[in-house]
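Only one chain comes next, encoded as structure tokens, the form predicted alone.
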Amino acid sequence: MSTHPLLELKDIHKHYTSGSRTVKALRGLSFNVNSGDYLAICGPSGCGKSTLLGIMGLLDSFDSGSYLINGEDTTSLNDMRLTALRSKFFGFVFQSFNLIERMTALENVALPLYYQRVSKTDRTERANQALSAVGLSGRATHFPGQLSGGEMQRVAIARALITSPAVLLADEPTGNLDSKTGAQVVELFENLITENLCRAFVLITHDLQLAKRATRQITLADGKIVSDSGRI
């Protein structure tokens, strides 16, 4: 079993250029992810949560510090390798679900395995465990115009656990529900670790509400944490 944290960030610093003016979205950021967390990270519009989530989910680049998943320093890693690491390690949920309108319930949590190569029979296989994971057994042969916006984010989230990741990262998740559906997804969410699903969930929000219902909380401000419930 390993001792190392999941994720480890040290030092994270990110700018953008934008004309002549310079925005300096993370400065600093330093904090560890481990086993059995769920950690919301939270804070007003433009503070860095989605950049944050990015450089965490290995979407994006960061310019200076250093990053490491389960004790590997992802600096030093070329393209190839980084593309394993996040296919293998984590999960992604973000508000907009991004299914693909032409494909039923049942294809959308399968694309994952089919770009691993994966046999048809095992894609299909899978993808119906993962449907009924999120409750969705009797939703398989249905076309995300036929689904309610929950229904579409439990398809979402089906295919971000179909890979089996160690991280699910979840950017924003019910942005786009109403209240009761997003408390209701927040619940699935919440049994993910107690379930085995995935080792840590990691949920970007500005909701404080969602937030205070996670184990941890981070709160960012001008791209500085400002608060840390699980720092000593």
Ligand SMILES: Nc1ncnc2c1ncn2[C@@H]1O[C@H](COP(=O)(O)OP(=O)(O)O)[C@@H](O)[C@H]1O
Second form
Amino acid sequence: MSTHPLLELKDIHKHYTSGSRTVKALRGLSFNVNSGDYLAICGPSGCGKSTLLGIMGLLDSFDSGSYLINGEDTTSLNDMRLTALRSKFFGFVFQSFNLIERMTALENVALPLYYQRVSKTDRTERANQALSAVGLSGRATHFPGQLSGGEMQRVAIARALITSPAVLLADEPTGNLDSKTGAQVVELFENLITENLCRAFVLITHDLQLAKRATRQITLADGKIVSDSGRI
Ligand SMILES: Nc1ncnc2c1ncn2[C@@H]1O[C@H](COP(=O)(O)OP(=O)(O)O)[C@@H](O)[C@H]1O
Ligand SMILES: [Mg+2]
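Please supply the corresponding structure for the form predicted in complex with the ligand (the preceding block corresponds to the form predicted alone).
The complete assembly is shown below, putting the previous chain first.
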């Protein structure tokens, strides 16, 4: 049994430079994510939500502070270890689905397993199971262009889950969906937690109604945490 928090962020700073302009995107963020957390990250556009998610998912680096995953300090890892940890530990869902247009739903879902060198037979079997878990068994041979927005996002969720990630990170996953379809997608996420398909779920949203459904809310403003309902 690990006694470490799943994720531990301490005093994370991150800036961007474009031309002569410097943007301080994150200005000293500290918080932990524990097993079982359903965390909503909220705040206005530009407050640093996507930057934070990119750092949490090891997609992006930071300037200073520390980030530990299961107690392991990520700053000491080389690119190869970071890539391996990212694909093992995290599943990603984005606003724009990011499906590959020339691949069927089944092939899209199976793709992460290809990179993990899983055999074709196993990939297909697991992708079929994942599609069925999101209620899309009947769409396996459809291409993204033949699916509705809600269906595309469910394919993306199946793809995110196929590697059995510990943590699912979703950046405005309902941003391109109407409110009814968005609510269905969030319900699907919620079922995944109750069924223990992932250990923590981090949902970035600027929709306060959706954020309220999470068990914990962190609100950012201008690169800082202004409230954290999980902090006593
Ligand atoms: N690649 C980048 N280059 C320069 N500035 C960036 C870049 N990405 C984000 N920013 C800036 O950093 C700040 C935080 O952006 P972001 O994390 O995308 O916020 P949010 O997701 O909350 O809208 C914004 O001011 C944004 O313009
Ligand atoms: Mg964003």
